[in-house]
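Take a look at this single chain in structure tokens; it is the form predicted on its own.
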Amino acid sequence: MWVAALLLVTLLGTGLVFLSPDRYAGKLAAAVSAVPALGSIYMYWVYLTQYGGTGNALLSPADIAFGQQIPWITLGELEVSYYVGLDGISMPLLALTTVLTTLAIVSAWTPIDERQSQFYGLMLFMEVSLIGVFSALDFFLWFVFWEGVLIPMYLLIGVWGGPRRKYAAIKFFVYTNVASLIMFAGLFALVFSTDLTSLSLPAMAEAFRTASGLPTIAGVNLMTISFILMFFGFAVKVPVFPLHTWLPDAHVEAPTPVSVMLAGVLLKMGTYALLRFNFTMLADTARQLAVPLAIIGVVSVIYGAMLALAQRDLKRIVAYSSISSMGYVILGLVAFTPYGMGGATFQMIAHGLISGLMFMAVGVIYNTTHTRMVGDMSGLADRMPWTVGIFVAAAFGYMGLPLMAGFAGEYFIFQGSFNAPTLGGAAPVLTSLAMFGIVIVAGYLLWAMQRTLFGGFNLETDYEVSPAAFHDVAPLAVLLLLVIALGVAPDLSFAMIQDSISPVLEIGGGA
């Protein structure tokens, strides 16, 4: 019943925001968005006190947590339901997204000053289906959440973007949408060659598991024509390289608390239906293709870390930051060690407080400076103490200072990947090649901040500048002492994570 609240408070905020004044719209959004994140803290402290141990929610279905099944209708032979439920890794997941949304919104609350109660109201309807994502365990369910998303981001950008926002929010949605029907398409090639009579995912995970005579088409076997289909859907909305074009596009044109959410919360959707439908339900495909999948990781990391080297924009920044950790996640997903697999869970998390917080402190300076332009400013430290000061804390993260979330994901990856037995002798090489990354992330964080922040004030613009309001900063103190907390204490996700990581490891015979 718990994940039935969340979605029903939430839902029913969404339709009162809607309809509120403009005036009152951002205070009630934050209201309404602060009891599902309320009640998400509740659910994690009681899966870290009663849950220890819990297993995955595809594998053992009997110890998911906060689960539910209701009879919905049936699609020909195929049964659907109203199947929801948490393990280790939708757990942390689902408390990132409640706590994300609530401070994205009170960020909103300088930037957003026109159509308020549509823009809250958007932001509210989007946590709905994002919490549908990470708690859904029926196929047509969690589609249904899955496309939900893309309705409130595509008008967010569309309506309240920057100068090109059309191009962007069209671009957006054709490139996830397709992704969609493609992964939709391999999905169903495998649901119709079994004897499926479910849409539950723990159905479909034990189904795939033990499929055999499977056709072949071109003499490749349907296991991986799938695989590959799928892979190719979720990869769009990691998103890695080259599939990535849509990304800086959309997070420069979107406006600031879209950005949280979009680095925050909804590239994580990618990274999350990875790991449960790649390399889970197809896990002995995934180590057959463990390679080349390691491959575009690595070309992710880097390749991403080059292009943020070469923006002048703050924001391009770290929307390319964000493909180059994404490609990490890939290397650790593919390792299939405990540290690999389960550092790559924790990476989602970290990456998604740390971006969140990166693209929230470029917000509060562009709503002050009314610039993104590294070159255009200098000397913010002065200013903008408080807000200048959490950017370079936030920066460190990013580059992986020891005590910090970032570290700690990187280090289980690297840790993970580099004798992972399904890279063979390429492991050291892919790995160490990953570790430059970081390299390349120093050298474009730092050279942004001395020229942004630190020597003689200087600003292109004719703005008077003065330090950031309360509500404006809040959040920003916020997320770094998340990141913080989660870097001192990894174990306050990492340890629930590893249960629910650890029966994936076992398919196949282990690692």
Second form
Amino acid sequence: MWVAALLLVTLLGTGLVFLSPDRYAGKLAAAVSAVPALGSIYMYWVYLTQYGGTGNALLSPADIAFGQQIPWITLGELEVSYYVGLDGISMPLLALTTVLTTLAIVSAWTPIDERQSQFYGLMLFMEVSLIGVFSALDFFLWFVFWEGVLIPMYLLIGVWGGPRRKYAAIKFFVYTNVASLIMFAGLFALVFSTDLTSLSLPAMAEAFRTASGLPTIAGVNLMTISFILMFFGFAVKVPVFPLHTWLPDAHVEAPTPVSVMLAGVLLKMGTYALLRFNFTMLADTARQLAVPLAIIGVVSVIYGAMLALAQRDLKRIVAYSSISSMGYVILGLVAFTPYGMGGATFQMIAHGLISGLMFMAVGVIYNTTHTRMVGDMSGLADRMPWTVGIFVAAAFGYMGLPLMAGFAGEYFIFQGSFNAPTLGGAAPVLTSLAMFGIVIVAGYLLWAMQRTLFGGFNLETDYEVSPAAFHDVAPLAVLLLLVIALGVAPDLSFAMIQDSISPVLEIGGGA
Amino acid sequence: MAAFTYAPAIVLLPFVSFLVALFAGDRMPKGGALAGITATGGSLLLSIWVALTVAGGAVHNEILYQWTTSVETLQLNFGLLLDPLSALMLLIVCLISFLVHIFSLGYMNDEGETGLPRYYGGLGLFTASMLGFVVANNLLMAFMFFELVGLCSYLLIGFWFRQDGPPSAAKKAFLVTRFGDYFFLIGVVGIFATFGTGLFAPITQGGEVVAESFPMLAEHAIVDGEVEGIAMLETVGMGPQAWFTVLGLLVLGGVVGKSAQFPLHTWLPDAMEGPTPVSALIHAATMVAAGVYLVARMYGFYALSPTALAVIALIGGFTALFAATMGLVKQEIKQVLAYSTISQYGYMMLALGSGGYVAAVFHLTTHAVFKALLFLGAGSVIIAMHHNENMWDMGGLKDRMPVTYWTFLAGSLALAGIVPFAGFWSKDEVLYEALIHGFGTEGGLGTVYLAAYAMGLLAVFFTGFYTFRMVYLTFHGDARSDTARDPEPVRWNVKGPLTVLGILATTIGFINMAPVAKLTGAHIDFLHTWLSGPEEGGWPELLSTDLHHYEELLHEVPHVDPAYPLGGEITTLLASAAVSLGLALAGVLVARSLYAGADPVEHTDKLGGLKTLLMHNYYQDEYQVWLATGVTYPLARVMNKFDQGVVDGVVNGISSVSLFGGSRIRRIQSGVVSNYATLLTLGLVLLLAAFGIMGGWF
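Switch from the form predicted on its own, shown above, to the form predicted together with its partner chain and output its structure.
Time for the whole complex; same chain goes first.
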């Protein structure tokens, strides 16, 4: 009931905001989005205090929290139902989504000055889809939400974006749509090769896990082929090298609040789906392919970080560094250890908060200076001290400063992958290579901060620079507090994540 | 123990002062300074209480807060380890921080600086982080606070962010130490993965060990051959000795970065861009000591690896000499002190590497006092000189600022190692330990010790020279500028801390007059007793972090033993002391003959090409900057081109092919019905033909 309530309230709110006059759309959208945000915080609290020790939604459906299943349609042999519910993996992601949406909406008040009702309506519609993605437990339903995210995102970039918005929006759309198609093909090859009667995710997990006698194509088991196709499909969303080139363009052109959602939540759809499908349903295959997958992760870490080093646009810097941070998630997932997989999931939350914070901070600077280019401005600390203070804190969070969430996530991943059985003798080497990311990230962020925030004040554009408004800085402060809270007490999320990760580790141990 | 119950407050008080100063400093008198003074004063009192309790024989090693509990096989915690070593370090950090806060009233408030809440907030956060590092009972917690002090260092070096120099220096400091911390982090992860714990000392309850420490597990593995429960060995395909050495050297990366040892020392001289009290606190007495302290903290682990010990001794000896030579030609007073700091930490590393655990801790203590004194003295001079730091513009300040002069002189005598000032006793012990272990240890390790000893000894001469070159140029002779003729007076808040530290710099060496103790047989080597504990039972049995345990390990595993090349112990001791004192005096005298006149001139030109080399610090900065901007950045640019051109190029290529194809196929959609009908018919025919061929109709 709770999930349905979240979806319905947000959907009704979407309609309301679409119909409202532009002048009130922002405030109304914030108020509307506060409902699912508060609701999911309450659910989070209930989960934290009452659902201790629940299992994985896919592997032990009896333990699903806030579950609800209503039969819907039958497609041939396959039953489709409205089936939603949460576990320790999806609960934090749901909370991240709803909280970040509210903050992103507030951060849009200043920069979005045309077609507000449509903008905020689309933001809320995206939130509906995202809530659905993280709570749906039926593939059909899930896929509807999964694709449903694309439409508002496409429009948000294409209508409110920067000068090359059309190119970026189409690139984003085509890229992710082709990826969905490939993923869909991979998954349905398996669905039709097993005797599934239902498209619910737990049923799929059970069927794929116990599947035997699958056909081979050119000597390769269908399971492996499907795994690779699905990995490819989801990896585009993450994104990993070399499927990442849509991301910097999308980020640079997207308005800041949309970037916040893109980096903060949309990228996590990719890793969430990888965890649910590839690493839970096809865990055996994932273990077998661990080393090449880990290499993809490590290359993404270093490659993304090196590219961030070469950028001048603050948004591009953060965009490329997202590729780097998400590479850690891949490394953690393939480790198949409590800290590795749990850390990867934790890192999704941590990076969601920190990248959202970074993009918002860049946005506040851009709203005032109308430039994002390192070299076009310097000494901003003199004019907007609180914004810069939070920017510095956020940047250090990104660099993995201890007692902030990013450090916890990265440390867990390193600890989990350093002696991962799936990686064998390559484990310490690959982990050490990935760790070098923490040096490069410090390089580009410190360099960018020195050039833009410090030194004598100078600005290439003619805009007046004054301290940002309260409603611009407040979302930053909230996010910063969350980042610190999770860094000091990671068990706020990590404990429930572990509860739901450990069943995944127990299955298919024979790598 | 009541003192241990309140011990967490030692860390928390300065943290509270950070919050108070940052958020309410604007509305408080003195911009938050009073909060900091109260907090560090409170921490100091509590530390004294803790030290007294430890002196009574009690120790404490408890988990305080569980960071993660959800993975049962490996829980990550925060805990307190209070033993003689950490109790001593608490005293040092709290005392220096307290005095620096007071001094800052004169250096920052009286000079009308803005941004004081940020300044005092930074000092408070730094003090809290540093104290957290000191009391950490496991390696992960130590690493976390190690990073946090790095953040505070960054913030405080860059305090004057409106200028160009400080932000750049701050960036460099963080980046260079981060490079070292990269290796440290691998070491931390590796140690947790290998031993399943990062505890420095075992946790016991009622005499039973409930959680073993990693140095003890390593010891069992190497000494007793118990490798059960030690993971990773199979993964990396190494024996315990080799793998533990690798882990130890990885952790050492962080040590070399933070304690500014060669080749990661380059950030420290730049860090002098920060306010001088910050240099005294962070970049002389405490944060830079964190690296050395860490080696001492896990000495039971390093004592198991001859290779690691050799590397530590060699880095230390080399850095001591290398940095001292660069200090010879510097013109700015803080630069001389910066290179001197690097050099002195080299001595501590030399001592740790060559089995002189007490000597290292002793030198850490005396150095913290006299180097903080010298930096604060330099700060007083800088106030007087209206922030001109060039010694060639000074001269003759002796009569105009007597308190600063006499205390500075005490600090200089201590730094130069002149008897009976503090530095003499500790530096002498460092060199003595390296000497006797060099002769007593067989094989390559002994040779390394002797080489490191020789470098350390040579550095003594240079130390005496650069120290007194600085004293003569600053305080003696005629004033060489108008400001030096009429310096700005300083107040009690500057003179007070100087006096306290001046007295300490003169006397603190008396806590461990080992040579006198040996000669007279009197038990006055208190630090020695402090770190070794009772002979039987007591805290050493609980924690195994005592001197006797380390000496046994050194004897058993790397076979580090003493030998006395010049007859007996006493003769060697006296000869060693005489040589180092003689060299120090020689250095002082050469400085006197060159710079003591009324109107000294630069003699550096006589050095010829060497001068250029020294002035450019052996081109260490140049090659590191080249690595960053000449190698890494261009590489990033090339990769960016590759990304734009090749990776994205392929994507755009595919899309243009489909766009092109699309535009061609679009022509079919002509809108003319007869064309559609033609195509339809054609398609039907083709399909029929295809089916026919496949179905075998023909």
